[in-house]
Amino acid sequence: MNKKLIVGNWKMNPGTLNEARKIARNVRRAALTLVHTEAIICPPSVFLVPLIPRKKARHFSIGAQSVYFAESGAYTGLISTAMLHDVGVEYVIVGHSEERQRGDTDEMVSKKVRAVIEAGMTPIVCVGESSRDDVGATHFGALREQIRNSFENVPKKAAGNIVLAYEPVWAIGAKDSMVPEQIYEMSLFVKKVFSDVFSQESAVKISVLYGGAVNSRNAADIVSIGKVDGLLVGRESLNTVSFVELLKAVDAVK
């Protein structure tokens, strides 16, 4: 059985560095007590530095929410894979629905996954529709189309340095996640076109995400029900609390 992940994606927040050391030094205790689970922050690039543990932390990593698929050169404000990595990140969000809504496209997040994987790090990369039909189920060819786009010319070899976070766009930031039965048939489309991309090896042992209104309180049915190997969460994920009770509910899930 894979670990579970758990990504908190911070987002623009906290405000202060001071703020963001608690939230992290928070987490990062909490996860000394998790057993089959990995907690993974990912706060804002300023804050990637001083976050990041001098030493490797059990269950505990940190990582970026965003990347530039370029060596180096005159890209202002970007961010390259040799600077994350030479820093200590483990993981990069790529395909994160707000950045495909900021102009990345199919191809761009093709190249981040594979500018990621051979810096050495691990792309969480985010899928997921923008809308669900379920009478004509159109949603099903936009996603499949995304997730063959995403990762073409990613070589078939890197299938097994790739975790996918399944994030339906409609579903982010709303006030109820998708039901749990609904989220492992989707887990299942995923992984159907992650096998025909890859390989059928590559797709039953790859992690599969969930993320959109995850919280303390519907964590363990998304995860148990859902059968999925992790979950990408949002705003909870600053809410040390809760965010601590969702790590503990999930990891209690057989």
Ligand code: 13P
Contents of the next structure:
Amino acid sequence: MNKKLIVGNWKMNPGTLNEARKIARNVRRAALTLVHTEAIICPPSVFLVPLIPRKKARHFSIGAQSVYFAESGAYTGLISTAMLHDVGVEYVIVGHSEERQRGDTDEMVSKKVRAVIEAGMTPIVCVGESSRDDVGATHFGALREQIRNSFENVPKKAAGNIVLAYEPVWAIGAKDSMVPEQIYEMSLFVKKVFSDVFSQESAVKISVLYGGAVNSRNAADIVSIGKVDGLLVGRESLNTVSFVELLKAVDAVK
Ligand code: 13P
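Now show the form predicted together with 1,3-dihydroxyacetonephosphate (13P), given that the preceding structure was the form predicted alone.
Now the full complex is given, and it begins with the chain already shown.
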């Protein structure tokens, strides 16, 4: 069984380093009590260095929310994979729908995935349909294309270093998550496409996370009924009390 991964995507929050330190400290402490769950927090890049523990902390890691694929050069405002790796970042979110909306194409996503793996970190690759219909006339096909194209530049042998996050765009920031039974169906579907792109063997091993309106109340059902290997959490990851509850609830799922 894969260790469950609970990823907190802080997005452009909180407003101060002081608040960031507080949330990180509480999550790190709570993670000490976890048994088969890893807490990964992804703060804004400016807060990464002060939040990375000097010594590897138990069941706790730091991820970045974004990266650029070029090695170095004239790219004002951007950060490379080597820089993230050098300061101790272990995971990088790639292809989040909010970045895709700001212009990241599938091709750019695939270059980023490759660069992250080559630098020795694990990409958390976000995929998900923008809208759904009752019969699946369009969303399965669109999702299949997105997954295929997002791994276009990625060598087959890299499959074992990838985490997939299925985040239906319409559920991000919404009141309710996708229902766990549908999450189960979609997680099987994304694994099947991953298997076609890479191999059956790698699809059996890959961790698939769900993201979109996850909170401490729905997390355990999403993991147990939805049969996903973890969660990508936005808003609720900034509320320390709820996020710690969520971690414990997921850790208790058999
Ligand atoms: P919410 O949990 O706030 O819906 O955000 C989900 C998300 O985008 C995580 O990456």
